[in-house]
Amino acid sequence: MAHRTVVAIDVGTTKICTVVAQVDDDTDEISVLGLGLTPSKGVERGVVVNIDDTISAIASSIERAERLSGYRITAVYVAATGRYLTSLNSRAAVAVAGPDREITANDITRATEAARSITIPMQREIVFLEPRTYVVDGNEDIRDPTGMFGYRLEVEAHIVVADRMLLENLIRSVQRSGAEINEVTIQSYAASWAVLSDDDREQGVVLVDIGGGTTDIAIFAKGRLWHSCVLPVGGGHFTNDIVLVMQLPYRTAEWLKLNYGSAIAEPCDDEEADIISAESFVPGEEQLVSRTLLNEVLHARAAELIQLILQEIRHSGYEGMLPAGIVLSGGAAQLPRFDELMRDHVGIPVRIGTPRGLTGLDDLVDRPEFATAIGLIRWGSHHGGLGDDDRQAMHESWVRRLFRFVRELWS
């Protein structure tokens, strides 16, 4: 049984998550070996705003994952999100090169590279590209033209471009924390590898990953990614609304959201049950707040976010063609009754997605907030992993730690 060891880092607005896992090449099952979870610092809405704080938080996350897994982390897969990402579609064509006019992998590569050759500003670069469909001599909707006969091959690709400086800040933060980057992909695409099935992608589905600072959307149809975007709204905005309306400290607002919050506000007939005692700005003093008002605040923000998501679905042109519905992931997607509220607005199936196919320390990461990290693991395993002889790598890591311990003991 062949395994690959893969490491992923999810650099989010509220948390830094490093996961070490082995992936079975035959079953695609993920065995979680280690998890390093630390509060995020220096990141706002997916953008690095203080590189020193971000480096420190990532390094701490890596160290915890190494300690739990016994694996020395040298290279990782990373997901990008934030307002610096924008998407577009590109179409390009090439002549089939072979004398017998049989389309080969080389022809597909040339067509894809031609689609990549779009004009973008100097300060931006392509961070993601996936072919959506192919056209051979005018015949459209071809998924894999390999081996087909033709003279002209066209490809339509979905492309995501990033602000070069902001993307580089993310990359350098990871590198300076002690790990090289194997590859970077976009967050919504990464999360889809954890919570979507092949049938979901084939039939038509929307992946909505609601994080602390952003909401990442990916629309799949016919097995491919057809549309993606990043909305600058996340779970932190729900908390900020509570802070502003109810005049509470941020930590208190977050506590109220997590323990008493609901996306659907319903009147409470019992006045005593409606009142919650919470910590105020004045040390040692409690403040009485209304559960009904709390949920009215959350409902208003949830309804606004759902409308933004609906606008993006309409913009994609796939409204009414998504029988697999909407799959929610990310920590903020767990706000009670958010899925119910969205179902009422969109009229199609809505469910909360959790990472699938997990073993090992699966109880630590089988929740929606870890969809990006687990998705990166599975996606990374399909891009080579981090080495074939994992047990040897882990053994060497423990040997190094043992020698370090002995040196420190006798120094």
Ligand SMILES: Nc1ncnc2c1ncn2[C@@H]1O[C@H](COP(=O)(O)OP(=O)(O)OP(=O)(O)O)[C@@H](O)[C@H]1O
Second form
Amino acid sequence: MAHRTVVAIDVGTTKICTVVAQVDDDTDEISVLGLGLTPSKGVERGVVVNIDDTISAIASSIERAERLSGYRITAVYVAATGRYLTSLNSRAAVAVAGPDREITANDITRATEAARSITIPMQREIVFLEPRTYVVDGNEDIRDPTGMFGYRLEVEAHIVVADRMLLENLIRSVQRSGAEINEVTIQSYAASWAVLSDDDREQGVVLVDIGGGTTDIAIFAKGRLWHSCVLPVGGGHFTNDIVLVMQLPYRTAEWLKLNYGSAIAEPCDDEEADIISAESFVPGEEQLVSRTLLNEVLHARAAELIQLILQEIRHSGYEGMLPAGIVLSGGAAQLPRFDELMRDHVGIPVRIGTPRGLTGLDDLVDRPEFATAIGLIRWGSHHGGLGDDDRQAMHESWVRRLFRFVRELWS
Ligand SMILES: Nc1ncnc2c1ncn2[C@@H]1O[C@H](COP(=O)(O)OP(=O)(O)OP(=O)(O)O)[C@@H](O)[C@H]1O
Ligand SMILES: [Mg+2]
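Output the structure of the form predicted in complex with the ligand; the preceding block shows the form predicted on its own.
Everything in the complex follows now, all chains and molecules, and the chain you saw is the first one.
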């Protein structure tokens, strides 16, 4: 049984999460060896706004994951999100090279590279590119043209470009925390590797990851990523609305949301049962708040977010062709009855996705907010994550750490 050891770091708006895991090459099962979870610092809506804070939060998440797994982390997979990502679809064509006009992997690579060479402004760079469909001699909608006969091969690719400076800040934060980067992808695509099945992607599905600061959307059709986007709204906005309407400290608002929140506000006849006593801005003083009002505030934000998500689905041109429905991940997707409210609006199946195919410390990460990190692990393992040989690094861990500690003492 061959394994790959893979490390992923999810730099979120709310939490930083480092996962060390082994992926079984045959079954694709993920066995989690270690998890380092720390509150995020210096990140707003997916963007690094304070690099020193971000570095120290990532470093402590890495250290925790190393301690738990006994694995010395060297190289990691990372995913980007934020409004600095924009997506587009690009078409490019090449002439089929072989004398017998049979399309080979080489032709496909050349066509994909041609799609990559679209002109993008200097300050932006491609962070994701996947062919979504091929056209051979004018015949559209070809999934895999390998071995077909033709003169002209066109590829249509989904591309995500990032603001170079903001992407670089994310990359540097990870590198300066002591880890090299294997590869970077986008968060929605990463999360899809944790919660979607091949069948979902094949039939047509929307992945919606609602985190603390962003909502990442990925629409799959015919097995490929068709459309992706990032909305600058997340669970933090739900909490902020409570702060503003009820004039409460952020911490209290978050507590109310997590303990009494619902996306559907049921009117309550019993006034006493409707009242919650919560910590106010004045230390030691309680404030009485109405649960109905709390949930009306959450409902308004939830309904607005659902409309924004629906707009994106319409914009993709795939509305009506998504029988596998909507799969929700991310922490904020757990707001009670959010899925129900969404179901009422969209008329297609809506379900909450938790990372699938886990063994080991699976109960630690068996929740929707770990979709991005676990998805990165699976995606990384398919992109040449470390092989079994590298497991020896685990045994060096303590020796190396001691060495580092002594060296730091002397410096
Ligand atoms: N049971 C729950 N009900 C409502 N909201 C919840 C619940 N559990 C977590 N959340 C919210 O989920 C958000 C955090 O989600 P998550 O951990 O996926 O974010 P993140 O990955 O750090 O952020 P992002 O992906 O936006 O950068 C917080 O706003 C938190 O309040
Ligand atoms: Mg997230």
